[in-house]
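Only one chain is included here, represented as structure tokens and corresponding to the form predicted alone.
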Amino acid sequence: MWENKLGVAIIGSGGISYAHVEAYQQFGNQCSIKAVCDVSEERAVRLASYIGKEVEIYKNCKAILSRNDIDIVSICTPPFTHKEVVVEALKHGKHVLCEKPLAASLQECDEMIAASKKYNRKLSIAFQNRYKKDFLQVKHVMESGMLNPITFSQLNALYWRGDSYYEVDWRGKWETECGGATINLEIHLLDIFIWLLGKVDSVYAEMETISHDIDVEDLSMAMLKFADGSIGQVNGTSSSVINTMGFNISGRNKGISIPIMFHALKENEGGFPLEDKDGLKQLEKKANEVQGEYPGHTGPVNDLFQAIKDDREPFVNGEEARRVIEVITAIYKSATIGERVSLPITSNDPWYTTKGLHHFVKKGRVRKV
């Protein structure tokens, strides 16, 4: 129970904004939300109706920022806006809870991050799928060994969305959506799967614009070669009418699939394959270790309170969230120069900037129908 409720402004009214919201309404002990912001007064009308108490609009994110009263800002304006704003809440001394993608460019993130230590505020990113309960229990899996070594992962995240989805005005284009299938739909998958198996030494990639009218790319593949030596394949779309979320991560005799499945083998005389019952609960147990979740964005609501309440990192800070912003980075970068992309990419690389990343990308693979 916090001594004085902590004030909470959600800075954006977009559909994202009403899961913040939840979120924070879990939690009504601990905080209240005083305001709403957004260039549409329409939207920050509704949005503030959907509070259901007396909550005071903005249409300039600034005024909100001097108040004193507000100790926390939700994020939940395009990608393009993030790196400005998130800067200057940190600026004047705002705890910040990101929506994704953190930002544009391996550059913003870092100024990003540079700004949370400089001004001593906590920076969390919003990738809700790390508290939930599956995923956990798979982390806690591959934690513990069971399943070296990896001898196949492969990351599916197909999606559908149709012509008007693209209508919205900052979707569709790289300075403003910055990106397309593979950072604003695999992204959440991505993330979790860079966590489960580690760190990424090289990508290479394919990407086009298959079936919309739009600059970025609608479909990407992608094989990552990470640092244990294993091989993943990750694939990402919004064209595919057969809607495909989870992934398979394989070691010689045992494996786990999400939505969470448990998969042990034997093999017989012959070689083929026996499922072997006794490691399928070896697998159970193990994951079963874990109990509980946070549905939806109460997980980083609430480690976002324990961070500030602990002064500790929150789960998943900025160095975190810039994890999978460098390898979105690479599959970009490789599958317009048409070559494998080694990690880290560095500062003095045309890429890191996103003024580079977008001038390049743009004149490269991704073509228009």
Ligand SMILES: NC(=O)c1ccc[n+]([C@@H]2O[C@H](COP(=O)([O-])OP(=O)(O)OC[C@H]3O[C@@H](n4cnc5c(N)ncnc54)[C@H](O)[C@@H]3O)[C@@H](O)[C@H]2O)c1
Second form
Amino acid sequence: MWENKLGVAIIGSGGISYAHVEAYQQFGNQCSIKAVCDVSEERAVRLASYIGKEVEIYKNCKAILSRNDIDIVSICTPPFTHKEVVVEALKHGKHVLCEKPLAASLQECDEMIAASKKYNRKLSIAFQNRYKKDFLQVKHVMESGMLNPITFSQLNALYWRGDSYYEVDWRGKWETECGGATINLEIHLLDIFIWLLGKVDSVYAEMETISHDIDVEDLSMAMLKFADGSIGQVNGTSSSVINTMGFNISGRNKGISIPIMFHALKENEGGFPLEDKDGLKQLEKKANEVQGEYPGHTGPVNDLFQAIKDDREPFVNGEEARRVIEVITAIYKSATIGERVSLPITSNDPWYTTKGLHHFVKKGRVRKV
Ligand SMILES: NC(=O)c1ccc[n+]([C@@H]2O[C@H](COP(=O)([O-])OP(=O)(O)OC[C@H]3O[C@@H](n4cnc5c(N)ncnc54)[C@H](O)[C@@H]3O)[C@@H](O)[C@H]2O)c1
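I've shown you the form predicted alone. Could you give me the structure of the form predicted together with the named molecule?
Let us now look at the entire complex, which starts with that chain.
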């Protein structure tokens, strides 16, 4: 496809970096992983040996960024480092695939988006579920208008994580994880939920630290008011033994739930529901117009390659990934001040900055059990 293969470097060699490596390896005809980096040499060595061919190992990413044969860097470091490393990489002319969450605050997101524009380099965020067939099918059905008007939506990102999950040095603290179950776990489904349901006008939320000895929340519950007037309820936790992830989106007669299932009803005598087999078939037919599957991180990697080749924006670029950070910021703000928060959160709002967000969220911090 290209005369020369794209040179790739992985910065951060912990858990998620392996998913990046496996995805790049699926496109071995288009790219070559040339370098890995971690402040822990041991982890970088482990990742390099997993790659199984000659890659150079670095403890500091600066030397990688100066290399002319590196075109793309995957940022697999903890959330609090993303802004600095991403901006530096863009400045050095690299295209970037950054892990979620994009950043700790809207201010950081905007700096990253501005750097991507200034240095004319692609910024893609690893929301790999956006490329999964089920979600693309749901998006396709929703764009057809078959569900409209939306009458009810609810998201459950109910995870269970033991205490040792939070023993990883960067987790459990505002300064490094940049939030808790909402920004780290719920974010994947929440990103998809707002991608499907559209602009959020306002947020009302509660959050708590229920069952872990951490500073950040391990539970949040929020009501989102969408621009179309519909209301969505979103729950995110790392404290639920009901360890299940999914959502329901319902219209008046048709609906979809994740794990993917279609629902259609018509009115029976007395206004009671009766299964609508034809309605169900219509939904399934529409969904099946979308095919194809991108396992693991192959979706974002393939899309970034295409975006570079065609000189277009990545499917999940900085602006797209910023939307969920704005909703999460509103959840944190609302849960802290006890009031409904209207969007957008503008640059003169103290919650726009990382410093402001951390200051106010700690000052008004919720009960710790
Ligand atoms: N997309 C997904 O499904 C998914 C899943 C898990 C984690 N993540 C995200 O990936 C990121 C990393 O998570 P993880 O679970 O792999 O964490 P991890 O702790 O396993 O790995 C992070 C690595 O980064 C290294 N590191 C820290 N600062 C560095 C720096 N300045 N330069 C180089 N290396 C540095 C650490 O030593 C560590 O090895 C987080 O943002 C997390 O939210 C995404």
